[in-house]
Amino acid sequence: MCGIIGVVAKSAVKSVLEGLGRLEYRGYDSSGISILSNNKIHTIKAEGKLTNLKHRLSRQPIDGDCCIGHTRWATHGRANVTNAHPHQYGQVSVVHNGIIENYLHLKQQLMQWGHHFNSSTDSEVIPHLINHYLAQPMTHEEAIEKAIGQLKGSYALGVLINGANNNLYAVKQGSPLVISQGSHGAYMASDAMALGADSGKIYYPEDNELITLNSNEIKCCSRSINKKIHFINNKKYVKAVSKGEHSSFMEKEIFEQVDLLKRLSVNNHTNEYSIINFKDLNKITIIACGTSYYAASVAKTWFEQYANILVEVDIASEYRYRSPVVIDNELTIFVSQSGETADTLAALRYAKSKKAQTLALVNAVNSSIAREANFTFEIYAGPEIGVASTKAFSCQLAIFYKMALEAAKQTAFIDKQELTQLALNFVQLPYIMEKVLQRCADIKLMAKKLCKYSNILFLGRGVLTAIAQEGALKLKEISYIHAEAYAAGELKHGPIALLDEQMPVLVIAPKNSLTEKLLSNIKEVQARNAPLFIIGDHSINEHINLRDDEFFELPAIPESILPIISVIPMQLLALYSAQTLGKNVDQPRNLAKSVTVE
């Protein structure tokens, strides 16, 4: 969601702007910056993309060694300059990531005390509160601590105060925040991606732990930070913010999947997964949102089919509100690319309160979800910049597959020969994936025809229903075409009423144990004159006889790895449809990469 960064260093403004550029992947609709210069705060804000803010700064250049910046994803109030951050009032300027749930009560109280508000945001109450307590009088630290004591909800804050000797204050409650000491200065940000190559030492503050950053040191509650320092190679984050030869980050990340899967197929993480005692589990519950939820749905089939373990899949935003029953010897798995998804983190805390074993499946091993879970498995996808997840999804599936094989080994539900074959199938995976990607031009032809429609139905059977759902989600996310996905057998239970010449149907139809049943569903579509598109085995098209721009042939694929291969055409189809329509595939409207509020 919103991205924040603060810098105390020479050329702080330049560093903040570069950091905001690295935060663009999170999704945003406005941006702003506050500079503490000669004991006075100067705030410049702009609606739209970061280039608009840079243009405004070029017309009124201000120098300063202490600076905060923000990219806003609108929650409370429209996307405009007034609602953009930082919010400045009196002596104080604040950037905020999160939601203040009791802001209306606080706002009414402050208005009774004579305060006047400009924006429609929840965040504006924070600088007002700090100013109120500064007038009492209090020290800067006391005023901030008193103010945050009044807040309910989640927040990560960067605070500047006039005359604060170039101090930058940072504090969090339930939202991600990183603190870094570099060779050239001190930094705070909503995630490590915002920090430059100078930032190798990372500190993750506890909730309501007030941090003071200045040019000499970083202090926590008047003590120097000397605990829980993490060392990272932040150069990889800087390198990730480059498209290379590709037209977009999404395209780059789709094609990166081959090398990522090659590494995962070569590297043996069996010992890592064996720390889980799958044999004695009574149940696995997998909890996730969006794309990660569809990865969990595929994993359910693998665990049940190969290890005979009962699996439930839950939407993270719903999980704790239905008071789920947590049983003895239950493993709860929380899937999140960022490791900061607010709903998933809250679900994790609920499961821990019920004494469940918790496992984080994340792309960021130092994230909140990873730090709070009993066990953490990394998906090894590397930084993912495109808002619509691609390589993280395939890496999630790959790790789930390896976990399922470890579970099958422990439970001995399938024989050793089948287990060996499943492992060999995984080794083939990146090479088959490469074959599919080499024929991306064929998918581009299909996309140019498909994107002329306003509505599309996706169909799959069995485990590939989740891939159909992921395909529909990708198309919606970046092309804004309305798409729905169904298990193909459900077509006649309602959706078939929609079929006519203007309702195309895309079917995932590889060669597997359900091919014959799927063929009958395809015939139902044809009988109603709906435009038909198929991604599948050549044997299917022998019965249907579609044109080249209506049929994409999949190579021969072992059934166990079909979900991981089948998603590649789905990703390319969404990418090329959106590009044909002239959409911004990396930063689709209204979407955020990391959803850190409920």
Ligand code: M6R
The other form holds:
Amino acid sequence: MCGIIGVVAKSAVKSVLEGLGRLEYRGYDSSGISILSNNKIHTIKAEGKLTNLKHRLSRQPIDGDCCIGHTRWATHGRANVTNAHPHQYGQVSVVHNGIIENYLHLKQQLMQWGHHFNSSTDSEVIPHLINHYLAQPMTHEEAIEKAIGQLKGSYALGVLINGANNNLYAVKQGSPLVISQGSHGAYMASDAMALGADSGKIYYPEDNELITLNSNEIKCCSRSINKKIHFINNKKYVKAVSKGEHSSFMEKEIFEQVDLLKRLSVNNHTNEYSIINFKDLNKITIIACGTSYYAASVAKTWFEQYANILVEVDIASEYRYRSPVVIDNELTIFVSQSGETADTLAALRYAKSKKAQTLALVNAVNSSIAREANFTFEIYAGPEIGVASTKAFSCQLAIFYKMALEAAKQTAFIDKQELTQLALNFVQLPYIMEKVLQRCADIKLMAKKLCKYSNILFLGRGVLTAIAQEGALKLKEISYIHAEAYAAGELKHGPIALLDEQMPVLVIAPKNSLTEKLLSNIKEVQARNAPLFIIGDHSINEHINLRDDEFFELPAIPESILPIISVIPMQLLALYSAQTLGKNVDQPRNLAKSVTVE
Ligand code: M6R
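Alongside the form predicted alone that was just displayed, please also present the structure of the form predicted together with this ligand.
Let's see the whole complex now, leading with the same chain.
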């Protein structure tokens, strides 16, 4: 992961620090900057969150017109100052996002040539290599090109070289990089959202195009490529994002869902989905990671139930190494909030190499996944900053629901009356969601009790198994409570052995066609004295008699939209549990928002 940024403009340090703030969602193990001032590079780094770096800079103020910065998610080497970027060696300082797979081999070679290394990172070989080639002698561009020619793996780099007349070099292979030209300067970053108000026109470089940025121009200056850069206008992701009145981005994003769903339910995007010829499809394969994968699992049920289309769902990191069979008339859908998840991107490239028709369902429409797929549908969630995904999940589900209805229309698997009812359910959805959110205080009560346990089992049935999985993922991500989810029918096949007074079970039990079956599973839990928590229909509690802090009553919800509503109490439960335990919900330990490494 990691976020990189570079600025060539007046007060570059200020712009880099602001940009790093917007990139912190990519990692916050350490941060650092290098400034090129009077042909000399100064590097300042700090362990932990960006505030630590700002604190150091307030004691040691420095500025210049050319600056690179980095916020780290540790892969190779612990999260400490030595391993923090930029890595400076001799005349060169480098920020890197990605992984250099052959770094051990390169390091060995460089050590034989007399180089000494400080860090345990893979990245440190890059400034060493560039230095080595500069001494040949070579020009800056030649040395960088020669060095990247040695690298195997993925990278987006920002490079400063002593005495380079305030030039900043940027190049990438496989990792995201955006270049921007503003009226006051030139910028590079891991994503467009990191760019400040001065940016506007942006350019996405191809792999291994070496870009030189300085105060007069931005040029593509590699030996092999000499082309004019065409910038595109993009104001969309540049606007600042704030928490507003909320205590965290995650809380804001949970409560934003009502308005987003209202917008999605009135906008007639359904026409957009008619470009897919669902009627002739033999199969849909949906590929994603994490929360996006659980959205895919819900979508499978909808496509099968309403359109009778065979759907397979796969985890991207499994799909890409499994040599899966791609059949004729198969649509492969890639779901990703960020559009930059390395495993999902690699799976997309694999599917394309097998001539599959590919569709991206993304939030970031300028992302790599969006740009590389044959078709792209946007989920319209707006920037999601909280590392735990919430609003992107419900928007992914909303778009899948609309796609499933379009598929149902084309295949005519259900009758028109049912189709109309399903569409009406979707219009009601945000209003029912609003009712659930208005009762957030009841979930807070439940969270206060639940967060005292160290482990918890989540149960659901049918399509709600995926919601139980999503609920468990949310809870463990931000509260660090160990949570696992099962299809309730699986309980008796193993996990029931875990049940005792210390192993609470949370069941999603709304009113639907499986309620009675679920009731038997709930009784099995009660018989083992496991503390029970239920998010469900009031009729369930008539049989169980749970207290107010153990039972959250769901309003009446049409069955088709149950997954989109019932995830809301799960999100709130995770949020309030983590808050009660005093955790940082927006920046949970060890995680990053955009997983751009394998
Ligand atoms: O950006 P993507 O949707 O591709 O991200 C996939 C996962 O990394 C992501 O959903 C992750 O599981 C979140 N932290 C979940 O809250």
